[in-house]
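We begin with a single chain expressed as structure tokens, specifically the form predicted alone.
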Amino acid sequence: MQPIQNIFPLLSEPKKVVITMHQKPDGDAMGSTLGLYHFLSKLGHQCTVISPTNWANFLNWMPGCNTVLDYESQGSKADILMADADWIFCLDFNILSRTKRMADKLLAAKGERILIDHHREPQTEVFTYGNSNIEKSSTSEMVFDFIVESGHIDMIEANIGACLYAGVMTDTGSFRFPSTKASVHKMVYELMERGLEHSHVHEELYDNFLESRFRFIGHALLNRLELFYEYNTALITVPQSDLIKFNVKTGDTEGLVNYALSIQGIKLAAVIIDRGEERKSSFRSKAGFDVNTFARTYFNGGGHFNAAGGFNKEPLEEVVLKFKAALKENKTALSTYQF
């Protein structure tokens, strides 16, 4: 994988560009892809953003979101665009399997794949160019760096700023996570200087949910939360019946794991959700417990040191038993946490 800086001299040559992200995109995935979409479009490139799956309704406000293709419903059109693309930017994921049913098409495409991502252990052999930096707060921050380092900071305007701000804000937990370094605040300063209205972004992301989501969260905390004090661990298990009962939509479970992590004395928090075709797990930790390794070892996943996820095909009950067995295997690391 060549350094991404090698494409800077090529940015002036209009190309057919596809920009994609991981399945079930979050704020950083959608924000970084749309931020890059607006930037490359301003440079004269022919750009299309493709999501492997649908996304949360609370992301629909983002400028350009109405142009994003959903691969699950528009796969034929997306396949043609990928096959014809000169460049395929891969943002906020670093293993092709994270794009679900798109993975084989991405691998077969003749265009050069370009990585911009901040997760661990990238599949570097499938990318021609790339920037993989686990020290960065978000992929949105990395897209900002890409724009600045390519010499085009003056092309940043309100739409680009809104998308990138949404991404960096959500991935830093509203700027409270340790990944919020000085560079993040400098980035926000530059975005605000160029038209960002940050309060509008906050309202769209955090003050725009249906009543059913809050009733679901209340039910989950009251009836599905287990505490394992001997392991400083909290687990929320969500059966498919709860998703149906509360009409849970894509994005409604976002942030649920953080409620468990906010309990005093908890070092590891997990949410395991039965989505029918698979069981999805989300892990968060404090201090020195590595959930990236935990997710890779037991749950076919990965991510960051303090935030990771995984997927399993086994029934929910078996996945929960696997989680409890994993706690026992990690008892020393979990139970020696000092507060």
Given for the second form:
Amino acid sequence: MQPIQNIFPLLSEPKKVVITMHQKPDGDAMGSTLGLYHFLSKLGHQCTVISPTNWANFLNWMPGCNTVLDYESQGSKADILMADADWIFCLDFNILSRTKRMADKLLAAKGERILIDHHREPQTEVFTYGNSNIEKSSTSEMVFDFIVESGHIDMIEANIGACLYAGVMTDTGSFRFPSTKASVHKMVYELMERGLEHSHVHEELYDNFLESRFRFIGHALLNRLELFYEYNTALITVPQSDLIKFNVKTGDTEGLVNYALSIQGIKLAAVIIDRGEERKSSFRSKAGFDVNTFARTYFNGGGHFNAAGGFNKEPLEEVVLKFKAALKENKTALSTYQF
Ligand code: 5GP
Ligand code: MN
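Could the form predicted in complex with ligand 5GP be shown next, to go alongside the form predicted alone?
Time for the whole complex; same chain goes first.
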């Protein structure tokens, strides 16, 4: 993988560009891809954003979101664009399998794949150019760096600002995680200087949920939360019947794991959800417990040191047993928590 700076001289020639992200995109995946989409389109490139799957309704307000193709429902159109693209930007994921059914098509495409990502252990061999930096708060911050380093900071306007701000805000837990370095605040300063209205972004993302989501969260915290104090761990297990009963939509479960992590003394928080076709886990940790390794070792997943996820094919009860066995194996690391 060559440094991404090597494409800067090529940015002036119009190209056919596809920009994609991980499945079930979150704020950073959607914000970074749309931020890059607006920037490259302004430079004169012909761009399309493709999501491997659908996404949460609370992302729909983002400028340009109405142009994003959902591979699950618009696969044949997306296949043509991918096969024909000169450049395929891969944002906010480290391995092609995170694009699910799109992975084979991405690998077969003749265009050059370009990575911009902040997850650990990227599959560097499949990218011609790239920037992988686990120190970065978000892929959105890396897209901002890309725009600035390529000499185009003056092209940033309100739409780019809203997309990138949404990404960095959601991936930093509203600027609270240790990944929120001074560079993040500097970026926000630059975005605000160029028309960003930050309150609007907060309202769209956090004050826009349906009643059913709150009823679901209340139910999950009251009835599905287990605490394992000897391991400083909290677990929320969600059976598929809850998703049906509360009419839970894509994105409604996002943030649930953070409630568990906010309990005093909790070092590891987990949510395991039975999505029917698979069991999806989310892990969050505080201080020195590495959930990236935890998710990789036991749950076919990965992510970051303090936030990771995974998938299992086994039934829910088995995944929960696996989790409990994993707690035992990690007892030393989990029980020696320094407050
Ligand atoms: P979440 O729990 O919000 O789904 O994911 C937390 C973090 O871990 C995100 O940065 C996400 O991209 C990453 N992540 C989630 N699931 C997986 C997975 O199965 N594999 C890898 N490599 N990363 C994941
Ligand atoms: Mn991210």
